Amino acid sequence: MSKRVIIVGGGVGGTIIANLLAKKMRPEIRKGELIIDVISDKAEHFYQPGLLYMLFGLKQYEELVRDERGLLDPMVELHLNPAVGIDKDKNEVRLKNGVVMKYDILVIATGSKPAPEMIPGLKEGGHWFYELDACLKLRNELMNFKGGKIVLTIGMPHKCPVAPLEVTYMLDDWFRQRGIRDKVDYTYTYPIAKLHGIDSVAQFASKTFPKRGIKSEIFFNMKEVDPNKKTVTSIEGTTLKYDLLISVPPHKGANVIEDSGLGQGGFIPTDKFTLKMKDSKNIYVVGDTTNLPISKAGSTAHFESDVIVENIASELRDGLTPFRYDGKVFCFIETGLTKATYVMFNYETPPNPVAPSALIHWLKLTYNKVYWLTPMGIL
């Protein structure tokens, strides 16, 4: 009898593991001993990251949309229909059309989305760039700003958690090309004491701000917005006015989860090492569903990516998982629109940002082009 896997999420995580699950598996698929389904809500797929550039005008929406299916392996069957309910007890999840789909092994890779209706006013008075519309929204009202106060707000959790620096450069080198940072008063905000959850993030912005007029606040989480007297007050008492509100907006996961009972704000309680779901043997987590304190990233995904993929086969062949997965993380981070810097760390070993560098930057551009070879399960 066949074994099926199932991967809910068609994201660079759901699409890595599937594409690289068939190659590694293709004697079993072609021996109708295993099937491999991607259960998806969109048939395009689309490159989040490539927003910040978009902001810019450095990115047309066609260069960061592909089709799914094309880029999912031929024997891979794709489910354009959402998941709405996972029963962990009966091995089952039940599509939007009524279909309910028995697995052996389930991996969750459903991410997250920003959720401005979380703080009183954020929808109606902030922008972020975390979505198409609302990407093009505020690159239509930075297009027509000449100066004033612009201030930027951080929810907690949130996905790329260093693209709030990006943008904080790049629009100060952005203003500088258009001659009016000097007219432009910008203030980044965090919301725990210091400027990024990782300290050496944190003491590189620290170096850097005050060297390019950036203004910070610390201990900063959002509480509401006044859209009409534009301002924004923190949990702790603190009211900032602003005449342009770019926030990053706290993250939720899929309904799905929630629904299900698999976890609170649509993330899931993951074993750090395994990444099967907690007090769950056939369960496997990746990427921005885990609830795991590590950065929501697309390279978290990559690198839970290929761990899952060694561990679900070794289980399909031998019974085993002895594949481990040691936290690693890789991120670019612009620090401009013409240099950027990086850094990388696991469980062990913290990071450290290097110098920002033209190269750097280039590198970054270079796989921004060529990152559909990843969830192909090439790159």
Second form
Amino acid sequence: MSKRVIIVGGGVGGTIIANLLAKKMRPEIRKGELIIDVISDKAEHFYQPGLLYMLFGLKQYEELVRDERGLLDPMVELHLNPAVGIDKDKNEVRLKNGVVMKYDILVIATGSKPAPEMIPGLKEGGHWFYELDACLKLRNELMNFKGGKIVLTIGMPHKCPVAPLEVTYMLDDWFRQRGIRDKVDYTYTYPIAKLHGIDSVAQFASKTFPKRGIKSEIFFNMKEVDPNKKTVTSIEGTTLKYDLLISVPPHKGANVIEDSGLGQGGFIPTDKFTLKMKDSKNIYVVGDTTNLPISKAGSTAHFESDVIVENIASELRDGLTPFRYDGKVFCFIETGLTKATYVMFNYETPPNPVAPSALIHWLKLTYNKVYWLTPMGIL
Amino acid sequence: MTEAELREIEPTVTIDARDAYCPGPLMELIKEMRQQPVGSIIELMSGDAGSAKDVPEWLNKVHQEFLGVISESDYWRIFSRKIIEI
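Hand over the structure of the form predicted in complex with the partner chain; the form predicted alone is what we had up.
First the chain shown before, then all remaining chains and molecules of the complex.
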């Protein structure tokens, strides 16, 4: 009887795992001994980091989207129907159309999404760029912005922890290019006592902010937004007035996770090395869906996927799962519209950004174009 | 609380953020403090010496209770209690 690996989620993690596994297990799939299914609620695969560029008109929608079916190995089954229930005791996934699928191994790659509704008034009074429609709306605001107070706020948890800094530096450059930087009063807020969670990146921001005239407010965690008064207040008791509020809203995991009782907020308790769901032998968790205290980023999902694929293949063939994730993450950091740096780290080695350069910026732009090779399992 | 008392505590939730370079231990505590119910005791394990200072400072700002810290060989165990909704 054939074995079945079901992957819930067709984002970067889910798609890489499906493709790498299909490549690695080709003989078993051909013999009918293994079936790989991807369950996704979307026919389109969207490159989310591209939104940072779309905000400035530097990327168009068509450049950031591909058909998920076209990215998947032909031997992977794609089910375009949302998963609405996961029963870990019965080894079953229930789809919205009523179909129940049984698995031998399950990979949960359902990701996370902004949940501005968690902060009263944020949806009405704030803008964000982590979703397509919201990004286009904010872009429109920016194009018509003639000057005034901009406040950037950050909720927890959120994906891509360097994006708030990137958008700040890029906006600074962009306003200078438009000749209105002197009319923009920009305040970057951050939830803790420094300007970024990574010490070395926080130090970089501390050095560069004063030179660029970027104001900052630390220990600022959004409590509520008053869209009428145009104020945002923190749980620490600080109120800031704004003309344009740009936020990174707190994120939530997929509804199916909480609805199935797998994890609070849609994030699943996960072993940091094996990437198996805690107390489970046959469920792996990848990317934003884990509750691990590491960056929620495509890069994290990418490196985790490599380990998960090796372990699934090894488990199916030999009953062994010897591979361990070492916490590897790599993130580019745009430091404006013409230069970038990067950080690379793992559980043992702290990140340390190199001096920003045009070369790294161009590498990032190149990666934006060739990203599709990543979910295809090539890069 | 004394170290002996802290060692007796059974936390509602423990956050192991010893290898959390990004976004970092305090960020994990903020997330947990916001989603746990009032009365919860949260233990934060951090490998960052700065946490032993930053965490009590933040707890004080948001009027939550700092219970104490245990310094282990290469990490810190920081205990707090959620006493009001935030």
